[in-house]
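Have a look below at one chain only, the form predicted on its own, in structure tokens format.
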Amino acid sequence: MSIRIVAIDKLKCEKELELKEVFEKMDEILRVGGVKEPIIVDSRFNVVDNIELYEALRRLGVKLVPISQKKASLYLSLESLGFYDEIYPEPLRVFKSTLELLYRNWPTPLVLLRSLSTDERRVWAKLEGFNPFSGSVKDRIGWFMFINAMKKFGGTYKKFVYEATSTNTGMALAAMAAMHGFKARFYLPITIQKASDVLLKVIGADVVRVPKQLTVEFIDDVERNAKRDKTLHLNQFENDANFEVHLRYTAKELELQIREAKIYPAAIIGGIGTSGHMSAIAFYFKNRFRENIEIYGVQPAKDHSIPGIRRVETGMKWIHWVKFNGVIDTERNEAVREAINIARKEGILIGLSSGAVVSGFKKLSSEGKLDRGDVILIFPDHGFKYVEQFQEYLQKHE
């Protein structure tokens, strides 16, 4: 059989590799912008060799792949393999289901922030608060973890999902559970705002408050409970779908937006929580832009708590697989203040992790690191959940 181009869905592969096992292959594909060899298959389209290539392309979200029954050299660009085909927004915004309202509504907006821009530097914000279920970037992982689990496990578990969450992932999974006839139970740390209980219960979830500070402190407890009750535990902190969805969608759509707006990004800045979205963005852009872009993470300062983000040393999976140019500390009051500043200068209500990103940007700017070019800020969520924190700040400072 000579080299053929076929839909990747036609191929069958008995062995599924772990994400870490195909990291270098994905790195290579993104750096060269294509593939240099075919996947080796038999007459029934079973993958028999170059499994690593198959798994890398599958995770990158291509629609087409080159196949052959023997090794060969070639070059096919990612674009020719349908690399961007998954990014197909509905132009007139008419959706056949609330599930489609999520992924057919992407890309989320990219907007110029005039209050932070200068003649030499433009600052853009990617508004993940436009996602429909939680008003946050976590809709992406809630959707992707859930649909992947349904494909893999089917009816193995009771129609019940448990998860440790600080709110947003819980809201996303509660929406997925509601649409698919599941029940949901979420375990929240004691430090999270009271409004979260109400929001999650409105969507139909059970809420359990845990007397601990961080969600990562009781993941093992949730896992034990899920095993005991034979329910699904997706575990956003370890589930590679968290990284993959941002690689296939968030980073890819951001590249298309950059092209459309003729943006030449010098830096991308975002908060780190599970580390999924910023690690995927770092991996993608460091490869696609050949290191000519700086990536910064933002974390809470020591002894400070900011909903949605946490310190690297509390334990994160994917951030240790990729290269960041730095991680900036910000205090809770700084995050709240900057969220309020954006509301008062730009008219949009952003969450506290987004305020932390603005604070991190300003600190880098004051050090002279971001004087020129385009800077992109990833705003993870909307501000509607944080009325308690805004009220507390205003009472103390105004």
Ligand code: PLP
Given for the second form:
Amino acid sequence: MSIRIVAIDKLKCEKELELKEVFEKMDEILRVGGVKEPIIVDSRFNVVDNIELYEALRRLGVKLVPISQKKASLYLSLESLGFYDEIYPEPLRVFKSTLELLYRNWPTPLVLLRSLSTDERRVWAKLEGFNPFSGSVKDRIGWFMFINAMKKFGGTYKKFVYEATSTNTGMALAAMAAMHGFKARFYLPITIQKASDVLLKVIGADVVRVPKQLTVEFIDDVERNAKRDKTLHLNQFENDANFEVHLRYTAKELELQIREAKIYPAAIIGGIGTSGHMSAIAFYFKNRFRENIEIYGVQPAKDHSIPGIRRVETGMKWIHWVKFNGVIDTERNEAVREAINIARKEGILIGLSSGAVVSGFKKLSSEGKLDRGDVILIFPDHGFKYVEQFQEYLQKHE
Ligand code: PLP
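With the form predicted on its own done, generate the form predicted in complex with the ligand in the same format.
Shown next: the complete complex, the earlier chain at its head.
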């Protein structure tokens, strides 16, 4: 058999590799911008060799793959393999389900922030608050972790999902649970605003407040409870679907957006919680742009709490697999103030971690960095959940 191009869904593979095992292969594919060899299959389309290539391409979301029964060399670009075909927004914005409203509404908007731009520098914000369930970037992982688990585990578990969350993943999973006839229970730290309990309950979930500062402090307890009660625990902190969904959709759609708008990003800045979205963006863009792009994370300053983000040393998975150019500390008041500044200058209400991203950007800018070219800020959520923090800030400072 010579080399053929077939739909990736036709192939069967007995072995499933871990994300870490195919990381280097994905790195190479993104760097090269295509593939250099076929997947080796038998006459029944079972993958018998180059499993790494198959697994890497599957995770990167290509539609087509080259196959052969013998090793060979070739070059096929990502475009020709339908790499970008998954991003297909509904042009007239009529959706056949609330689930479609999520993935056929992507890309989330990328908007020029005139208040932060100068003649030499344009600052763009990617507004993850436009996701429908939690008004946040976490809708993406809630969807992907949930559908992956359904494919993998089917009816093995009770139709009940437990998760430690600082709200957004909870709201996203509560939506997925509601749509699929599941119940949901979320464990929140005491540092999170009270409004979250109401929001989560409205979407049908139980809420348990844990007397700890950070979600990561009680993941093991949630895991134990889930095992005891035989419920699903997707564990956003460890679940590679978290990284993968951002690689396959968030980063990919952002590349399409900047290509279309002729944006040449010098830097991308975003907040880090599980580190899922910024690690995937770093991995994707560092490979596609050959290191010509700087990636910065933003974390809360020591002893400061900013919902959704936390300090790298509190433990996170994917950030250690990729390269960042720096991680910037931001105080809580700075984050709230910058969210308010954006609202007052740009008219959009953004969340506190988005405010932290603006603050991080301003710190880099005040060091003389990023004063030329395009800069992209990832704003993880909408501001509607943070009325309590906004109120407290206004009472103290105005
Ligand atoms: N900002 C907000 C508001 C969040 O809810 C989260 C995650 O929970 C983040 C930032 C951090 O995102 P990630 O977990 O992908 O690092």
